[in-house]
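In the block that follows, a single chain appears as structure tokens, in the form predicted on its own.
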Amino acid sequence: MKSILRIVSDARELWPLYVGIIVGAVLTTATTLLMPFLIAEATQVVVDMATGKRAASAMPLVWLAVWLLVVMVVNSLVTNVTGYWGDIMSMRVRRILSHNYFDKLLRLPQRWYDAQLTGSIISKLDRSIHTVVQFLQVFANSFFTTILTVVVVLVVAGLHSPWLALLLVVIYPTFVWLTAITSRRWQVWEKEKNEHFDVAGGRFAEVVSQLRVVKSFTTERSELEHFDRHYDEAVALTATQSRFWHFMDVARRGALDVVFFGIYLIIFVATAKGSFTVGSMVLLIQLIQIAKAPVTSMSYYVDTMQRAITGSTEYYKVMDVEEEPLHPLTEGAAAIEWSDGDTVVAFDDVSFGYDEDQLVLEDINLSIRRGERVAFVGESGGGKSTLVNLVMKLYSPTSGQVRVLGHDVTTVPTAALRRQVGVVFQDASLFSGTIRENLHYGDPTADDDALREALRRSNALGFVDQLPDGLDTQIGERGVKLSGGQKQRIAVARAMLKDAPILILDEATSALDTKAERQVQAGLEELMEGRTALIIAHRLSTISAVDRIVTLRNGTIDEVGSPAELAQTNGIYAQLLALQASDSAAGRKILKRFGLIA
């Protein structure tokens, strides 16, 4: 329940709606309960007229009918106004929770995402917020009104007979207690079901995003079977869960029926003995009927609340994850004085491991000078990308220090650091939308002239001008409507617009054919002009044009030197050159392992 209260606190800006709903609930309860009093009074008037205790005049009944109409109209009006406020409140809560969740995801470190499935993250968001909003809607539209109604019925029943009040007092806590006991087992099954939904949803998102791979390997059937298995497990759990819940509900309702039998018996016998008038009997029967509905609905209320508690607990499990330090969404806009010295990037005794007991990099010492082009060569998984990820502060070193332009990356504002770094990934990583929108990722303020100049320099203007809508062409999810080379040239133009002094090329052309590679490489040469470039090795021909090569072996630096120097040392680079020249099958296999051929 703490998590539900926490959500209300997080959405405390909605307090006017909370107050309005509470006031509306009070008025709804008052008008709902006033109707039985008016009907009871009309019944008593008719009985008195029939027995000669009151003169036969229709006016008292007419006025009672008029008042009953007024009360019903007010009840309808207040109920719908309160319902409207409840709908608005729940949707605004949904907006607040969704905003906070997305905001939190943007602040979380890359390490957290490494252990998550994208589909699972989305599934948790949908499920958690849906259950919370559903509970708030129920609370606003009926639950609070129900509680007030029960209290008033208890008071009125107590004034007529302490036995009636006692039976009613016993019903509610007993029923809620039994339902809560049932719900404990229900939550265990619900958690297991949610785990199946998350795994199935995560796989679903992966398959949809990589459908070409699935189709090319004709694994549609196995993927569907994998998906169905989790839903079959969820169905089986639901059968067990529902069978238990409804069995217990029959037992609860059976006990409830016995208690209400006793209540009606007391009312009927007391009226027959003259302890209650006919009007009082009508009043009490209507009030008991009003009070009976909340009890029979208690299972639904508790079920909705339990789902909300489970959902909100999952929600806050994510919200309480430790955030990336000095994140752009939390840090101030403090100006950083970057060093203008010769050293741009430095690794001082840096070690790093994704797991504490297994280091990917160990004792890395390296300085990269201003304007220098440095290529990193090593086996796939050998730590090349990890090195540049440390420069971008996507991860923090396990030990040692990474310095950029004179500052330890762990101590400077993340946004300020990343403004100094431009990146072109192996996967162009474009977004759905237009070419213009993707280019504005590099510089949101760039006008069309600046965009076209960046496209020209990246060797992309020719194909963009041939597209039906030019810069406003929709490129589909992840740029699916463009070829690999076209996407990469857009990514190069985007990096040009960012105009950062440090450039990271993470295997930017390794996935392209020869023609596309030449087109992209021409753009990369423009992009690297006047910048310090850290290049994850792709083609050996490209590496030969850099200032220095750093070879990595088992997570440590093996050699550092110019291409000409390392070609003579019989080290990794020299061996790779020899293997390329031999063009043997074994040689090609090794080159592929180093990511130097496709």
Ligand SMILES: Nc1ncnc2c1ncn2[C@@H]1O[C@H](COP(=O)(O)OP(=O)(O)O)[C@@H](O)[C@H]1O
Given for the second form:
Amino acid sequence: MKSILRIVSDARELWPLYVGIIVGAVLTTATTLLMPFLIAEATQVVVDMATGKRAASAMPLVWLAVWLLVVMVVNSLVTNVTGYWGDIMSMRVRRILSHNYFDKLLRLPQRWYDAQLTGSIISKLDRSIHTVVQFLQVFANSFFTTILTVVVVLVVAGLHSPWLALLLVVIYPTFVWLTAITSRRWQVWEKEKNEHFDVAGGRFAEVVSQLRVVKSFTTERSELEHFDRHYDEAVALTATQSRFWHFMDVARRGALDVVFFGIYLIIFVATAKGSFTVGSMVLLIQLIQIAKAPVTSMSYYVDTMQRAITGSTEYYKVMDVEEEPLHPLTEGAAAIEWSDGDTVVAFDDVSFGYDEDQLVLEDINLSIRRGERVAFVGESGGGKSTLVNLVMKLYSPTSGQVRVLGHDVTTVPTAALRRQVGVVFQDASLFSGTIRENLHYGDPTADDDALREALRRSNALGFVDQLPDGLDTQIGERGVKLSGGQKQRIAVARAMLKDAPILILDEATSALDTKAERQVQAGLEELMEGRTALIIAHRLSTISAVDRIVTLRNGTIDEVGSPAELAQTNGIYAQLLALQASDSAAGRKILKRFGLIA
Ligand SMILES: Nc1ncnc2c1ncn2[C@@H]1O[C@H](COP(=O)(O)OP(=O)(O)O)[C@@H](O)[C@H]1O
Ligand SMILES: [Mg+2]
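Could you give the coordinates for the form predicted together with this ligand, as opposed to the form predicted on its own above?
Up next: the whole complex, starting with the chain shown before.
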């Protein structure tokens, strides 16, 4: 319940709509309740005329009909205006909740994402919002009208017969209570079903985004079976859940029917005995009919509320995850005094583990000078990517300090830090849209001349100019319409436009064949010009010209030196060089372990 109040408070700017909808709902109910009174009055007039208590004349009845018309027209108008406000309210609540959720997701640390399935993140959002919006709509439309209806019916019934009122009074709480206990068990199944939807949906999204892999391994059947299994479970759960619900509903309504039986009995007998007039009987029967609706809608109301509680709890579970500190969305583009000293990146006694008990990096001490090119070599899984991720502050060190241009990275606003660091990943990571849009990711203000210059330097202008639409070419989701080498050269151009003084190349060419690699390598050389570069190499040949090589062994630095120096020490680098020259089968196996051949 607390979580629902939080949602109402998050969307408090919509209060005029809430008030409007509530007033509208009350007016709708009031007009609905007026009709039985008019009809009862008309009935009584007719009875009185028939029994001679009143002179026969059409006029009073015509007037009553006119009043009925007025009430009905007002009712339709108010219903529709309220319906319009309801649509606007739910859309705006949806907008607010979705905005807050996306905003929150953008602030969450990489570590959180490591444990999530993209599809589940999306399906959870959809579900939470749907249940909450539905609840707010039901609440605004029916809560106050139910109260009003119940009060009017109780008062009128009480004026006619206290027994009637008493019977009506017990119905509501009993029915709500019966619904609540049913709904609680129902929710347990619902939650289980949602888990199945999340697993199936999460996998679904993953499969669709990597369909090439599925196709190549022809795992379509097993993926489909996995998907079906979860939906079959959901179907089975629904059967149990629905059987229970409807069984309970029969019981609930059975009890209700017995109570209504008593009510009708009282009305019929009292009228026959002359205690009620015919007009009163018509009035009461209509009111009871109206009073029946809130009883059933109350059960819907309780049910919707419990779903919304589950939905909003899921929502706030995400909303309450701790955010990345100093996040760009919070800090904005704070200006930082970067040191212009000689040391650009420094690791001071840095240790890091993804899990507390298992360190991936231990006691790393290293300082990288301005304009230097440093390559990292080590077994695959040896922590090279982890090391450069610490520079970008994707993760924070478990102990020790990573300093960039004189600042401890954990203390500077993230946006300011990341503007200093350009990255080219192994996977080009482009977005759908045009080549121009992708390049603007690096610098939104660059004009076409600047874009073409970057493409030229990254060795990409040739092929872009040959595309029929040039810069306006749509490249498809993640750039699927381009070859690996083309994508990578666009990514290099994008990094050039970002123009950051520090550059990270994490196996930037490893996804490419030798020819494409040579084309991209030329672009990378241009990109590294005048920058400090941290390079994780995929082929030894690509790092033969760096200033220093750092070799990693068991999460610690093993050797540091120029390629020429390390070629002599008989360390990891020297051994790898020798292996590469010998080209033996055993040697290839070791090179593979170091990620140095495909
Ligand atoms: N997001 C992550 N969560 C948990 N463990 C990870 C994560 N990323 C990498 N690791 C682990 O950390 C170690 C180092 O990985 P990584 O830095 O990617 O190695 P490299 O880039 O040298 O191949 C590996 O044992 C890997 O399993
Ligand atoms: Mg890596």
